[in-house]
Amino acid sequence: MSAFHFDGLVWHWPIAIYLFLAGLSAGAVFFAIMLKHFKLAERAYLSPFVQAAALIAPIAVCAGLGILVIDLTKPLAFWKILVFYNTSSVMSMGVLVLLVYQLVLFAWIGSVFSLPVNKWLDGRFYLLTKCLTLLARHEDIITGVLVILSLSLGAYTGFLLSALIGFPLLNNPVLPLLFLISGLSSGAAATLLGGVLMRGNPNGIEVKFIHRIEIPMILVEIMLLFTFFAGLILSGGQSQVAALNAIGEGFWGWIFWGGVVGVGLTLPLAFNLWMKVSSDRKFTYVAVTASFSLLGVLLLRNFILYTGQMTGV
């Protein structure tokens, strides 16, 4: 059996890519608002994490959903899912979900940078700068909605999948939940990596702030890996077949257990207790930590996507 071709494979790697980018947006945003409100306070516009975070959120969930538009083959068609939603359906509630979400982070975006903005802008176009006002003055209440949004898009991503019943390693009641979690982590690196590369200070409160809660967040996730396969595999059966086809040899089980759990969770994991002892961060050690682990975090939802669908009842 090919790892990318074989009999009752329906969802291809775009797929992956799109759940990947959703989630890294929900994560970088949520970790953006939570520096800005236990660390920055009414200076987070000048951090360059903030301002990673503000680029990198819409970026990446306007592009997984330019992605998944064209993979449903009729693009033309795409709007039908915009207008006419269907309250069965996983897919169509997780397309309002995002578009409702997007709305939210771009007035959370118009919120936090209002006061550059509108100094930039210096009168003119007065009515972008009240609409700026208006959304500085009721930040608190858009960041509560943002905060459930990118939550629920978060776990959305792993909703998506484990819809499909007719294969058990996807149909599991932790796929949300350990999408949810690698989708903060994957959030958190690609802050860390955006902002030292807009030349944040790799030593600064941001990353030691986004380090302390990526250490019990790693050790999460990878609880949830072994409760997930460990439930598949205690449940016998067609669940116990898919779970053992996943980690056990093969193309797939190298990327399980040499990229998802040694360089995803593993070095990160190692790299950021070093940095935790140690009294300096450098850039190098920040860079290389945030890539692990989006490469771990990308190649976990190629692995679950491809495995899932390989073993069905």
Given for the second form:
Amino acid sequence: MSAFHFDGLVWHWPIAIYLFLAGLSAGAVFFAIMLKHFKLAERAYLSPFVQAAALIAPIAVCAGLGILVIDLTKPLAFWKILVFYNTSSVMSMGVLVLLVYQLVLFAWIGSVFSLPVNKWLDGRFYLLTKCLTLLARHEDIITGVLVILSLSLGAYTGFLLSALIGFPLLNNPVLPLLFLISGLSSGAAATLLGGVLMRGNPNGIEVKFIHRIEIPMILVEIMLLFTFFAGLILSGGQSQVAALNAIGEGFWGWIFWGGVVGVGLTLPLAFNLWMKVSSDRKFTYVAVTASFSLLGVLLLRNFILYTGQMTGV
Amino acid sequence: MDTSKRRFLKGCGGAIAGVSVYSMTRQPLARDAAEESEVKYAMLHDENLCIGCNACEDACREVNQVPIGVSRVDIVRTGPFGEYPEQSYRFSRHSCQHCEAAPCVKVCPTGAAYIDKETGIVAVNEDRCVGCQYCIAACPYQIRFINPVTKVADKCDFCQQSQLTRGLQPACVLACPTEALVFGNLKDPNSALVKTLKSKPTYRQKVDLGTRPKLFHVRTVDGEIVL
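Next, give the form predicted in complex with the partner chain, keeping in mind that what was shown is the form predicted alone.
To see the whole picture, the full complex is given below, headed by that same chain.
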């Protein structure tokens, strides 16, 4: 059996990239909000990390949706998915979440950057200035709603796959949690990488704050991954077959142990711990750790998508 | 800060209360029993009568204009079992099971996959389908496919458009030379289908998934016992 072509394979790697980008967008926004709320307050718009997140989040979610539309067999009919809804369909509800998420995301970006943008506009475009001021006045509500939406979006990427009852590895209650947490950590990594690339201070309060959350998050992710596979193996039957097919010998086994567990979780955890004890963080440290995390999450999405469809009930 | 937090929490509480009240009003407590249709189509494949001639596959392809490379019905052949000259094969039908609780219908984002209330047939509304392939991934029987011509998720619909509207039985049933296929109304106690179902032991695939399929099989006496 080839790793990328086998009987029963329906969804290919574009879907994995879409799942990755949606989770990344949600995670980046989540961490930008946390940074602003706990550390930066009114000066948030000055931070290269918040700026990076404000760039990455909309680009990632739009690119992901673009990939999704191109992957349809009738891409030009995509608007029908926005017109017709089915409340029992996870995908339909996800489309709804994605729509509202994008609206609120742009509203939030507008409210956070209203001060510098209005200063730059300097009285021109009166209507835009008024809009931004209005958004800024309601920033608290926009932020609260966006936190809920970003968490929903992160979990949705998992629910989308866990609704497939024919595949025991996907039809698993731990999957949405696993995708939510790994999506958040990919968002954190993207924010860090984007921030230091935009000349943010690799030893600044933003990096320290995110790293402090990242260590327990990686530990939780390892625990979820363990529960995921232990649960499948203990269930017996086809669940056990699916789990052992996935993490046993073979191409995807290597991807799992080397890519997801090694590069994606163990190395970033070690680097994070090392950075915690060493007095200062350097650009390379932060950039490499973040890149490893991102690669790990991307591999995890592909690994779950492909191995999930390998074994049916 | 505190007032805004309170305002936000109030808003959230209001939204949750609204949603829960709204969903309660929609509870189908008094579903109209009279609305239930008198017709519920199902099919039976007798693996003992089937000789694996594939006439059903060809008839289906012709009547429903199914392009080469994909198919709505497959007769899967396993074997041979036994020693020459006492050899035999096992033939099982691989096609839409017309589940009462169809996973494809549940996951379809646009409602393109739907259950016809009149007949219980799981059908496809071609105009609504966008080709996300969620239904193909969701079907535990893996019988859905993308039609290479129309680009729509396609499958057996008991010849709903091609034969039933003209008062004819599905093409595969008419083509079968050994009458291994029985099609009929589950709600009609005098139908050949119900009589066969009551006289022969049948099985359905993957019933533990709760899909309640309406494609019945009579297990062949040939073949081997698989544990």
